[in-house]
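A lone chain, given as structure tokens: the form predicted on its own.
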Amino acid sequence: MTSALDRLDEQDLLDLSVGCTVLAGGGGGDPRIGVLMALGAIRRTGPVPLVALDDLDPDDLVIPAGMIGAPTVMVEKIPHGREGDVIRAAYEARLGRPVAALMPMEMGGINGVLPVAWAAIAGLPLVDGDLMGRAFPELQMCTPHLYDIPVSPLVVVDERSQVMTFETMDNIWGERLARNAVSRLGGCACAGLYPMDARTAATPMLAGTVSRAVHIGRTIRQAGDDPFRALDDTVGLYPLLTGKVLDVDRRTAGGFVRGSAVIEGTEKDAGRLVRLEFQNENLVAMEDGEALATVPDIITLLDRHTAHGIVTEHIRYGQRVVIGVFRAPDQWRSERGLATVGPRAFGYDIDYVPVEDRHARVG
């Protein structure tokens, strides 16, 4: 069980970029440019409360915010740093009453990190928790939709703080129209979404995945000479191969990055060959033609000697890698879940097995 935390410093920032890069499954965007944001205003205003929803009271309006769209636009067309108090300002002329805090919409790369600035500028906690306990590449793809919370109204804001609120008839169209709207905006925008109170978030909720991601990075900062075996007894690591890139295949096209990587076995693995399938993030492992692991299991490519998750968009040719695979959260291995985020509802005629079922754990 992992220690909840009651404030961020820069350490724990530190920490959390890390811990948000294993944990994202290869997507949420490169954590630099947050990370950067977030020290900025950590510096100006002091460490930034994190609280739990219990902390909160009940009717206390919540607002889950992050980035959208392709993670290889994010690296170049970086946010302004104020589209926080955008979404705050356009979610209480919206609906009338303020907001009291924030929350990460997904634990993973950039989405992790950002939401510490937003808080911090704004001078409003951030919840420790998020709608994911990962990185999912669409918006329908968070908790609340398995309980049928509405994703509206859902406001998408550009780096010229132009904003666009949408009340859709459900998530699935709340997602392909403000695909479509971030398409426009250049291929990646923010985004506040699923706004609730804290009773409400209560229920699809997944809480303490900010402190469990700083004690990710921790541990692996603090592991020595075997930063694998100590992410394992953190989270549980199941590894698949451990390799060298021998081809990547990326394109940005419709909101998303898309593409493939092979890995080439080295040391026990040599001979192998293990082919990674992405949307933003990692969707399946595939190795000649059968699946080692899929969604919603964390597929995560891992540094060989760091242990720090590679995201989809810096992955290079040569590089010396683990792909590693973590439990996805038991919300997503329900039946609604599987139907959400399982390998079917990214096309592919696969059964979900849990990874738990198939492979061993580093120790």
Given for the second form:
There are 2 protein chains.
Amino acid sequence: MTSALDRLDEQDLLDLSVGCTVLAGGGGGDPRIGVLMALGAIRRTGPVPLVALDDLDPDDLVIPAGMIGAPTVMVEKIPHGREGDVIRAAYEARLGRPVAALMPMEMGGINGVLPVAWAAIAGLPLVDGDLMGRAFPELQMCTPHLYDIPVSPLVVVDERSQVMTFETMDNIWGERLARNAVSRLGGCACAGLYPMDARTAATPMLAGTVSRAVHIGRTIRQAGDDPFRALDDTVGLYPLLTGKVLDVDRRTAGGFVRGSAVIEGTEKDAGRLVRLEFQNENLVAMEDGEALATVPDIITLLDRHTAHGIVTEHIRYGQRVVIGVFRAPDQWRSERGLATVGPRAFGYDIDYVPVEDRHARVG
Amino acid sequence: MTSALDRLDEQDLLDLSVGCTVLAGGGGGDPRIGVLMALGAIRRTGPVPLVALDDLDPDDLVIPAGMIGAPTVMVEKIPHGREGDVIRAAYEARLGRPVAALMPMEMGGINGVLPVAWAAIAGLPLVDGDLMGRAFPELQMCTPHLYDIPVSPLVVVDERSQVMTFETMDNIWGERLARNAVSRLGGCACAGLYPMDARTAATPMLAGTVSRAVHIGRTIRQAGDDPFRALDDTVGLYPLLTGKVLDVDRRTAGGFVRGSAVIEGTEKDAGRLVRLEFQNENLVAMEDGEALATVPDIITLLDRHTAHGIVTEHIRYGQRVVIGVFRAPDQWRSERGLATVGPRAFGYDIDYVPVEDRHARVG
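May I ask for the structure of the form predicted in complex with a further copy of the same chain now, the form predicted on its own having been displayed?
And the full complex, kicking off with our chain again.
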């Protein structure tokens, strides 16, 4: 087990951002801008307190937050940094009570680090946990949805501080309306969603995932020559293929980036071809028409040398990579979890097979 | 001058709906469903009180409201009737103060009568006035926009009681975001916009327009053989052409209906062809490549026999019609008014010429 941190300093942030690329499954957005914002913020405000739900009053209001939309757009349409404040103000106005803490909505890409900046600037603690344990592309793909906790009021803000609030009893409609707004706003925006008191959040929340992501980043940094073995020791890595990127096809539309990448095997995998298909996140890895791995397991393209994760918008021809898979959090492996984020939820007529039933770990 | 009414009974409602088709300029939506809802509501609650702003406390909160989107969709995607309550609740939650009265956002089509139903069901008075003095297709085309009064918070609700709140300092962005949401909701929805206290509303509001529309409807009903002369006596009618509908082309997309209708002259106008072009409302009347009339003057297709207005979604081949034009309210004839709703605001490179400078009245 990872020991929980109680605050995030500058080195933690850098480690967190690396851990978030690994857990992202290709999505969540390039963390670079988020790290720079968070570093800038904590240099002014000091380290951000990281709290467990138990540290809060059960009635305290916690707001999960992050960027939503197409990661390809996030790299050039950047937040102004005060979105945490704007989101907080919108919830306080709507719900008539103070926000006690922010929480990352997902633990992947920019969305693991940007909430650190927002918390620092808003003067709020950050909860050590998230609602996915990885990244997923749609708003109903958050653990509270499995317990019928409403995504509403759902707050979307943009870099002009325009604020949109969506209230619906149907989380799928929440996704639909927010995605539609984000698309009109240029392809990405920032959001608060699933407002919960600490008592309610305790059931769905994946606890300790911020600390875990920091730990992953630290492990890789300190691993020396074999970061893959270190990663395996830390979180369990199932490598599918070592190879290089042969082709990549990306289309940004409707508030998502969709496409595929073909990886050609090298070294011991010479002669093999594996195709990754993605909607923000990598959904399936296919070889000869068969699925090697699928959501909800975390399929991440890892740099062949550093073991850092490569987000889908940065996949390039010729990159040397390892396709790595990590076990999905158990909540996603339940019947309702699979109905929400399993292969069929993304239109693939494929049964989910847990990665550990099909592949071996590094060791 | 029209004498102001202090309440609306069943006959007033029927007259109001006819007046609204005349003032609509082809838009605002078929009033039929709105009249039925309003009749049903006042049969339960009694006549709706009609108030002037002077009857309210200057600090009282007034909410203009109506349907927005494509009138072609409104005839089949109908409101549930309690939207006034939902809009009121959304504003009271957001602004933390009670709503004192509703007001029609525009005086055309369904939007002149539906707010009567909403006011009855919400137990609120209706203000005798509106923000257009006719109907226009876009949300910045309301008189408060001429005085930099914000459209925000802008509330959109649908028949599932889903509530969307848009907050922006830019009224054009308010239109853009709301239209985008309405398009996703299927092409039409209901909205509250330009929330104002009575003191603020006094400057932009076009006062007495509900009474005026009732008066127009009553005049037509009581006119006997020559409703056109009666209409002229009441509001000043500039007839462009007597004829029949030869062709109509309508496309519903992006939350609007756009298209054109060609009217072939008959009787004294035999041999002439006039084309109306519309975006929800009729924008220009063209003959031989020259504009006969343009927005902001009110261009309405009137039934040749009854003088009732024909909304764009009900234009049919063979209808016998008179193209009638009415003077725009003075606020729209100012420099800023024309920049907002003149021909160039709709993409026509045409100078506005007041209808009375180019055409004669019935008399």
